[in-house]
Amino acid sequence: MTKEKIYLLSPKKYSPEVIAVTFAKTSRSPLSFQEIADELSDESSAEFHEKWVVGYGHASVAEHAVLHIAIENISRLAIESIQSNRLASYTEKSTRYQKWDLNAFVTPPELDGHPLKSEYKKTIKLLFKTYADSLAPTRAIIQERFPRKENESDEAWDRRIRARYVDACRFLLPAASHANVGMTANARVLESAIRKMLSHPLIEVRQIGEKIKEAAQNEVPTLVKYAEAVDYFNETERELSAISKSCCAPTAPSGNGVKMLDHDPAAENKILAASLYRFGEMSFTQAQQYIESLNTEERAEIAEKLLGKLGKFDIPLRELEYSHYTFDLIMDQGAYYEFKRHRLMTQTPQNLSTNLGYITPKLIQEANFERPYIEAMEAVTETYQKIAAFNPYLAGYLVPNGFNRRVLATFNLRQAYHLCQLRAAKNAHFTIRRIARKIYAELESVHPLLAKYMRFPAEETWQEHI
């Protein structure tokens, strides 16, 4: 009997592309993936990709072809951009525990030469000034709050508290900030990155397109070096923002920001069929039938032996996708750049703009800083304004992380436990605190039974912030 064999093969032995082709051909060949790699070289891989993948469409195989890039100095709003693929890994700079330079900004190459260039530096400026002013008051408060410990040092006292402060003075940070994040991918879905940075219409973006393909090349020069831009995006976009710009006049804020447009009435008792469907030889049909013949007391018990038991760091059971929510929200971009980690749901983010209004956190209210944290904002808005008449795309730099944003959001339960119970903790952001809690107050609503076992926090602390 032949004993079984696991082992790595490891990139530091082979490259991703000779890797991927030797996953690839253990479908035809009857030899080990040690040996099928053995007798690979980096060009032979590249002919079999250009034939396989290229040629004939097998786009899975780079799939295997991973890669790790280290994007650094770019600005926030770039990083939507590279963000917006569902499928890597990104872990990125935090403004939450970290304080930025006054210098580390972008300025767009669009505004070359442009005459207001030096207002879009001057407001930049200012929001950066406003930004480092604030720190020291709000630092003072939050040190009465939480006094030094016995033998503590100022720099470890800081660090401890630096986030109670910080999270309230980096509502000033504009999209324009500088960002460093680092990407995982594998080939596949990094050529379907660069296809969209290619496409996008700030130049920034696509030059870092252009870098990041350059860069990949360098390990993988087969399963990109075909990444060009869509004409699809950019036409699909003109067309549908004028229809968009020509029906419909903007919206102002109503309601709390949390407004489910769409559920599954019958999710409840789908999921709990699913469940006894999974373990079962019934049919869904069944199942189902069997699940609606049930009181609620026995259909809550049903939905305690299916989520009772989750422990702290337990996922559900993947029957709770069988369920779908729609949220029409209005968050400010700190919370934001929170939510959109959750890339497994779908998610539709309006443009970044000043329209919505912002934020003031009572933290900046109580160090005596509303004023010039005010005329800070009130700065952003005029200059925001003339260079949306003449680029909307290049006035999202300007805008700073207090300021609102729409976004449209599907996901199942199974990724609102995730969601809400990720972001209502006590170390996250506390206005994406408040967007988790509501998301689950409207999920309680309509789905009590299962949507009860999510865990939160026994106090709730967000409504001290905002």
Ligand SMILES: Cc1cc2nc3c(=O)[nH]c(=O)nc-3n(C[C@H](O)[C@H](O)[C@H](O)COP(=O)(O)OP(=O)(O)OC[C@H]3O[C@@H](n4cnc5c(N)ncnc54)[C@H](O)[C@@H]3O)c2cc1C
Contents of the next structure:
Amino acid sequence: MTKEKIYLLSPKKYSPEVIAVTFAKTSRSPLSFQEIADELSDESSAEFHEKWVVGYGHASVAEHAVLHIAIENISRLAIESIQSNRLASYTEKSTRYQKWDLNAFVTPPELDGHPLKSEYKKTIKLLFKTYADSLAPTRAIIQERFPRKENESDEAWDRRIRARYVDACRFLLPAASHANVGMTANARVLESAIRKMLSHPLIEVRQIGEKIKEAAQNEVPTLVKYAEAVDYFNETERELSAISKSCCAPTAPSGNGVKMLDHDPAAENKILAASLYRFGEMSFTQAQQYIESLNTEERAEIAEKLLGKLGKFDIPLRELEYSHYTFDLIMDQGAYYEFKRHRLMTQTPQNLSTNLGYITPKLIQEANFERPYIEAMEAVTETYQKIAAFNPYLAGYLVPNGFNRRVLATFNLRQAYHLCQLRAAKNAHFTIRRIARKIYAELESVHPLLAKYMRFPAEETWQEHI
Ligand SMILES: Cc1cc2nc3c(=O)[nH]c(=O)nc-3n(C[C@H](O)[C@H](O)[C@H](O)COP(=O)(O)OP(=O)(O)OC[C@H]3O[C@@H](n4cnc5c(N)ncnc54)[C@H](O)[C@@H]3O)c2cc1C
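Counterpart to the form predicted alone, namely the form predicted together with the ligand:
To see the whole picture, the full complex is given below, headed by that same chain.
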């Protein structure tokens, strides 16, 4: 009997393209992975990819070639377009735990030689200066609330309380701010990401797409070689934007910013039925009829068995995915930066703009800093309007975290568990906590039986901040 064998094809020994071909070849070769890999060279792997991945469209093979790309000093606006590729992994510089270099921002190449360039730079510098000026007065209030512990150094004290004041100050940081992001992606995702970037309306994003392609080609010479701009993206965007601008006037936010548009009223029964189906041999219709025949207490008992033993770090069973909820959301840009990281759901953000107004955090008012804050936000609004008249995409660079953004999102109950519990946690930023809590309230109003098992901090404090 041949013994089982489990081992790594180490990237220290084999290139990503060789690893991808090795796995692809197991489909038809009787050899072990090790033997296949040892027979291959970079050249023969490239030939294989040209024939199968590029020629015959067997694109999933490229998923076995994984790259780690370090991207530095690009705008947070550009990071959005990179992170819209949901099948990759990202970690970026935090606005909560780092200090910001006041000259570290992007001036887009579109403004070269343009009369608005100096006003753009002046407005961004005003935002950075106001941000820097806001730190001391807000810190003083937080220091009073959270005094230094015995023998605590200045640095340790600041580390402990920093997020509490920076969370309010960060509303002033514009989308042009420099950030770094680490991206781990397989070559298939990367190819698709490069295509999107090369088709993007902003020069910065197109240039990043070129540079990522160049860097990736050193590791995977064949798999991203043919990634080019896609006419479909450009033309569709242009034509739909024209209809969108002429059909409907922009609407100011109303209500609490969290509006559930749509849900499946039968989802609770479907989830419970699917959970029985998973462990039985009946048809789904049978399982559903059984659940429908139960009274509320009996269904609650099954719900308890499905979710009652969920531990803090456990993921609920996949059957919670037999549900959907669609929300029209308005949240500040800072909260959106966090919301967008929830890759499994479907999200449609509108472009950054100043037209939906901005939030003023309570700490800014308490620190007597409201006037400079409002002056900076009003200056942005004015410059935004001038640049947007020339190029609305470009004007997005100016928009700070405090301005509101509209996002359409569809997700299922399993994703909602993750989003709501993670983002309502005490250490989460107060505006995303508000969104997570409100989404939960909507879910609970339609599906109380299954939503009630979400765990939240007992005492809620986000209301103190806004
Ligand atoms: C306290 C805290 C601090 C943070 N600080 C930073 C920071 O400094 N910088 C930063 O960039 N981000 C930061 N984040 C964001 C964080 O890295 C995640 O991007 C974000 O919380 C979304 O979570 P997720 O990836 O679990 O969610 P989703 O993308 O919603 O995924 C849902 C679940 O699907 C599974 N999943 C999805 N994709 C994969 C995958 N590729 N591989 C394996 N499993 C997958 C996981 O189980 C995941 O929990 C922070 C988050 C928290 C809560």
